[in-house]
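Coming up is one lone chain in structure tokens, specifically the form predicted alone.
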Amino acid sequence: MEREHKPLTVGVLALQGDFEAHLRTLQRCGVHAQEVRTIQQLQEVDGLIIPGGESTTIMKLLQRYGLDTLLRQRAEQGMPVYGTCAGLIVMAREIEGYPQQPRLGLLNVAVARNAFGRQVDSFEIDLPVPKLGEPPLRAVFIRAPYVTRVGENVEVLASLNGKIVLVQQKNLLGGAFHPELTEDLRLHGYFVEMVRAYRKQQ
């Protein structure tokens, strides 16, 4: 009963990367956004965004602070998790060319790191995402990965030039780009609705 009286809370993993932009975007979506750095904070949220950054560093810090085990447990129990760019890599089951890189292994996909090129190759593009309707989503790609293979229960939500850049597997969402760097709130709003549906089931 106690949880029912708390506001819907979406956490943003705040160990490394541009987590502040996600926090601002969630606040613009009208929900309570919380930085997550500790086990207690992870226990308090109804959903979690893993931001961009450096995937190896993010995973090492998850392990150092003991968050990786709890995050896996909560995701497997249905808590929505959304990984952007490096967050997608951290969530993936397989990282091509880096079989020893630690990862959460939640999302039944294989990803290629830095697949769109180096920092200087970063770009913005209008990306059709049929589930979000019209117009296309403005997508910012920065040293972005992409999904090379999808497994069971994974739905492809968007592709760019034949490369998969947005996927959903039940309560898990993974994207190669940075929606938090644009004014378009639709993708964060979509995730918030996933979190809201999860909260109602609790």
Contents of the next structure:
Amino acid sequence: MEREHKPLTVGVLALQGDFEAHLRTLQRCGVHAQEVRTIQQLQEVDGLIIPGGESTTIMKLLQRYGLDTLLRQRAEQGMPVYGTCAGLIVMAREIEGYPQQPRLGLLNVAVARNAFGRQVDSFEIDLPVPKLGEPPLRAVFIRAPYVTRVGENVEVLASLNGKIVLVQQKNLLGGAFHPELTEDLRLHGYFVEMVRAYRKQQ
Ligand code: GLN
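How about the form predicted in complex with glutamine (GLN), since we already have the form predicted alone?
Up next: the whole complex, starting with the chain shown before.
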């Protein structure tokens, strides 16, 4: 009952990485954004962004603070989760070449880390994302992974030179790049709509 009076709240996992840029972008989308570091905060949000950073560190901290189990549970119950870059790696079922790396394993994909090569550590590009319409999305890639294989129920939303860089599996969204570092709010807006739809069902 109490939930109905609470404004729609999108959480950003704030253990490590570029969570502040996501918080600012969500605020610019006109939605209430909440840093998530504790179990209680994770219980209160209607959706969660896992930011870029270092995937091994983010996962280690998720486990240390006991957030991994609840996050898996809530995602499996339908809460929208959007992982960007390291967040995508943390969400993946398989990490190529790192079979022992702990992960949430929510998203039915395999990813390759640092997959665009060392020479081109970072780059910015206009990425066509048909779901978002025209113009293409401005996307920043920083030591980015990409998706090497997709399993059942995974929809490919964008590819770059044949490499899959944005996927959706029902309530789960995973992207290799950083939309929070540009002025383009459309991908965050798309995620906020997923969160709004989820909240309506509650
Ligand atoms: N290469 C990093 C990792 O494996 C991800 C880079 C990023 O999030 N910008 O965690």
